[in-house]
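As a starting point, one isolated chain is supplied in structure tokens, in the form predicted alone.
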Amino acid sequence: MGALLFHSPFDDPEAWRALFAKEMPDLPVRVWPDAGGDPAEIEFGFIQSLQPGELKKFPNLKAVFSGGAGVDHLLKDPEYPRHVPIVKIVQKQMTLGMTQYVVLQVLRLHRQQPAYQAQQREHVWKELPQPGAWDRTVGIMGLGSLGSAAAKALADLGFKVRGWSRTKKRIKDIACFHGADGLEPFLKETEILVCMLPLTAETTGLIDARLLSMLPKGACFINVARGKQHVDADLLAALDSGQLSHVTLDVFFPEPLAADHPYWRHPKVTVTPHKAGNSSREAVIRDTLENIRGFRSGKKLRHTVNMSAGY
């Protein structure tokens, strides 16, 4: 029987394999760079990220599972082997906690929280003008498994919702663009916008300052996904212009955020550290390992990656 080969320089690997071996004791877990005395012997991998080129060396490799919700780390390996199916993550309380966290920006700028907690840096009470869920749009670019989920949590707190994706949707209660020509009328009435789109040579660099021009003037930007998404000076300027009124931010590029970074002291920023999707070791691992043993008795992987579309 083979052995999985895990990585991730961002946890405790010894944690992780305690676990997989609670959960599965007869798969063998090797922890990079240490992958055993036979290359051969690896038949699946738990990655995080890894330097291009390491993974075509294990002959035997059957799947890759990626360690977070996004694949790009992988895909971006040119020399990838390509016939190695990617798993993506697609866990329940990872797609909950995404929810939740969305839901929660998404109100508390809504209910102008910010502007309150200023308010009382500066001991003002003040009210300000609120309008109801129903009068605001909320506008969810990417429309998979995460994106419909907080799309349809938002509408049933009566906000007007509309998504956008690559390709055609149709999602209840939810109005729905997709392509290049569906981008500017999606944009131009969302005054919250969520990106939870993924990372992708088309959505690299997508949300610049010719983007947030077709938003309307005061928007507020959530970004969940991927800190390549954004462009950092774009976003700066349209704070400081006030097309947008305010940023919400769990990802970024580089990773963790220099000490010295503008975000940190912009009084209309707010920065978390990549903890929107929160998952526990436990429910991933043990998602993992069901989709492992059902490979094992000869049925489909599931969750895998379309390589063409990059998710």
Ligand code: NAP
The other form holds:
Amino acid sequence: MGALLFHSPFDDPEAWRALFAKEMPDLPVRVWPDAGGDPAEIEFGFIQSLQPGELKKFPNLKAVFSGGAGVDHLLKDPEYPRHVPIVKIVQKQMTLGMTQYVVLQVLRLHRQQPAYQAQQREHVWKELPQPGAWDRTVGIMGLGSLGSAAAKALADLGFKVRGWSRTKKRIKDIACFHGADGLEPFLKETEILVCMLPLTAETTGLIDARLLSMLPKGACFINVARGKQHVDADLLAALDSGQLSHVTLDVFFPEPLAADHPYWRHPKVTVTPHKAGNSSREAVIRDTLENIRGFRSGKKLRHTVNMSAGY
Ligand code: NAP
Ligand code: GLV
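Now show me the form predicted together with this ligand, since the one above was the form predicted alone.
The complete assembly is shown below, putting the previous chain first.
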């Protein structure tokens, strides 16, 4: 029986190995770079980020599980063996964690917390005009497993919610736009824009000065997807000009954010350290092993990535 190759630069591999072993003792787990001597034994990968050119060394690889919902870290490898399916995380805890983060940050902007915090520092007691959620339009870019859940939660809170995807969608209570032609109409009324897109060739650098200029003046921007999707200089210029009134970022390029980056001290920027999605090792391992067991018993793998679309 084959083995699983594990790699994570972010987390303790031995803790993962112990949990894998507890749940599925007959699946040996090798921690990269120690693939156990015979590369032909490796049947599955569980990879959080690995240097390009490594995965092609395993001739019997049957599937690679991404250690995240994003798979850009795998597809950026020009030598990735493209016949090997990639499985992304689609997981209840991850979806809940991301939904909570997006709701938290949208509400924080909608209810003007940054302005009230500034007032508190100056001991200022002053009510600010407050529109209702029913008068606030939130636009979600990306209506996948995470984007659609956040969009629904915001609609349930009474916001006017619109979403943008690559292909046409119909989702109850969400005004859906799609494709290049749908972008400007989608942005035109979006007051709080949330990026929940995968990182692909099309979405790299997408949130630039041109796109930001299509938003109403004074809009807010939140990115929980990937740092390479926004252009830092353009976000800062839009804050300076007043085109944007606040930016909340959980993702950056590169990460971690450099200690001297202007975002840290900018009064209109909120920074969190790539922690919007949240799930436990246990839950991720449980889902991965359920998929492996199903695959071994002849079922199709769940949550595979469309290799040509890149997500
Ligand atoms: P997903 O299920 O693959 O959904 C992606 C969505 O984006 C789909 O609606 C897709 O449109 C749309 N899309 C893709 N390319 C597009 C384009 N060129 N134009 C317009 N729409 C496009 O992804 P997910 O699981 O929701 O995750 C989204 C991203 O969140 C991940 O890729 C990852 O980068 C990021 N993430 C971040 C964290 C964090 O902690 N910050 C945690 C988890 C995930 P269609 O529906 O038409 O296919
Ligand atoms: C985190 O960024 C993920 O892609 O799961």
